[in-house]
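One chain is shown next in structure tokens, namely the form predicted on its own.
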Amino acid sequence: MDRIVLLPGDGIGPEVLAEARRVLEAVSGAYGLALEFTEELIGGASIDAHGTPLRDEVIELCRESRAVLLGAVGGPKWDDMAVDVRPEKGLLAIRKALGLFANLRPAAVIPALAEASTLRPEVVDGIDLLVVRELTGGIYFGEPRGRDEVGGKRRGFNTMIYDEDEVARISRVAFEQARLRRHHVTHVHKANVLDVSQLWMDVVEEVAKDYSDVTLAHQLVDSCAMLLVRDPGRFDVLVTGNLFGDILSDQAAEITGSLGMLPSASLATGGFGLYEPVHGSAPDIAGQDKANPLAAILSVAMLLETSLACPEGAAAVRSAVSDVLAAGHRTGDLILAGESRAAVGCRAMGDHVLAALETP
């Protein structure tokens, strides 16, 4: 029996995760997977209940599980709290505690939603790229960090730091993913000004020698940002550090037309992973049955494929989502200006996906 820990979190997190769980339960039954579910708190919900965004007991429970499925964290209710105790701190802490060093953020244009992109259809046609972001190092975790006063002036400082082992392991993830795709890796960097990026250049080149079947290119982060909106089809797998990956993965996601469609996986060594939609907690629509659950449902597909070694189930989920969209079903975020179609709710969209899964 494999345990899946559910962390609904805040805002629309509980709503989208409820639909994701229904889909995972349906697929597990169809493909003979033995799963048990345990639900716990993270983020603002945990602060309200326990005074902390993430309890040690939850971390230990996650360590003993096969995978974690997360909704979203944060919201204006907790915005005035100190940075060290805000809901987002729980997300950073769980990544670090569980060794989730590799963040995989796919961005693929589903044909039925091609018109939803802000880019011209001919630019986004066939886009299917993957951002591989190093998740537990870099400027988000480097020391020293803080705020002080020097010469009567307030100052803030953070430290971007990586060692060669951290760069090598995320590079290997990127090259392995490229072997499953189109055999091309683009390393995104700022080596013209950053010593850290110069280390990345050296180590990525060294790792590439073990993957002669994969083509490696290097791209400055600023020009990469430009190319993502001008010619996104040139990219297959992009690998980069924590800060650059955070920014570029959101930009890549928007190419597809809606953050409500994008899943992600944060992986540790050995196949353990935390899976979550990339959208935020969207507190303005929380509790109104307006949320789009498809990113959470597609995160289930990544969980099935990676942590549960069930590629058939993953393919079935992705196919069901495509079928539902091809049939014209849309949550509010997917309806274009001027369209007359009615929006379906979060629960109804889950119903449609489940029905598509049952259709031969």
Ligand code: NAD
Second form
Amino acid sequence: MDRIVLLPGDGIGPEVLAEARRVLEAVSGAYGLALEFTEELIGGASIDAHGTPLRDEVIELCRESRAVLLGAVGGPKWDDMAVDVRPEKGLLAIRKALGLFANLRPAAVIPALAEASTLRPEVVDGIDLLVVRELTGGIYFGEPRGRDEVGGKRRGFNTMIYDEDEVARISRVAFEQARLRRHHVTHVHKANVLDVSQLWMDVVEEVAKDYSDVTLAHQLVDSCAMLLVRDPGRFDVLVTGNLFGDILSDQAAEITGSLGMLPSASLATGGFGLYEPVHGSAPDIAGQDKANPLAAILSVAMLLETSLACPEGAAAVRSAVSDVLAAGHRTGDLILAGESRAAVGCRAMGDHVLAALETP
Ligand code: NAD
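I would like to compare: after the form predicted on its own, may I see the structure of the form predicted together with the named molecule?
Next comes the full complex, and the chain you just saw is listed first.
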């Protein structure tokens, strides 16, 4: 029996996670996966009940589980609290405690939603890429870091540092993901300036020798940023460090134009992962059955593929989502200005996906 911990969180988190759970239950039943669900509090909900955004018991439960599915945390109610006890602290704490070193952010344009992008339709056509970002190292954590004063001038400094093991393990994640996709990895770097990028080049090349079925290219981060808006369809898997990945994953997300559609995964070693929609807790629409549950449902697809080794189940979820959109069903956030469509609610969208699921 594999345990899945559900952390709905705040705002629309519980609404979207309820739909994601229904889809996961349906798919796991159809494919004979034995799952056991445990629901716990995180973020503001946990602050209200227990005085802390994440309890140690919950971290322990997550450690013993196969995967965690998270909604979103935060909201105006907790905005004035001190930074170290705010809801977002729960997210940072769980990522750190569970050793989630690989952040996966797919950006795909579903044909029925191509018009939502700010890019021209012919550029958007065929976007289906995955940014694999190193999440626990690099310049965000490197030492020395700080601010000081030298010769009467204030300075600030950080250190971009990676060792070869950190680069090798994130590279392996990227190559493994490429095997589930179109077998191409682009390593994004700044090796013309940074020594640390030169190490990445060497190590990524070494890891690539174990994946002769996957092609590898290297791309400078500046030209990669340009190509992402000029010709995003050329990319399959992009692998890069924490800083470049932070920026490029948001850029890649934005070109799809649909925040409510974007899933993500953060992986540790051994197939354990935390899966969550990219969007936040959307307090402006919380509790009104208006949230788009598709990012959470697509996070379930990632969970099935990566932590439960059930690519058929993942494909069934993704194709159900595409079919529902192709049939014209839209939550309010997906309706373009000037379009005359009635919005479906969060629950009804979940119903449509369940009805469209083609499983054994
Ligand atoms: P947000 O993503 O919550 O909302 C931005 C806009 O997009 C809002 O208008 C919202 O209604 C809309 N939106 C977002 N997700 C949607 C969905 N699934 N369906 C329909 N519409 C959707 O970002 P924000 O407003 O900047 O932040 C709100 C709160 O969420 C803040 O407290 C922030 O700290 C938190 N937040 C949490 C996470 C997380 O839990 N990972 C991520 C980002 C923001």
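Fair warning: this is a prediction, and the values are worked out from it, not measured in the lab. By rigid core we mean the largest C-alpha set that fits within 1.5 Å across both forms. Positions refer to the first chain, counted from 1.
After superposing the rigid core, the Cα of G287 is displaced by less than 2 Å between these two forms. With the core superposed, L98 shows a C-alpha displacement below 2 Å between these two forms.
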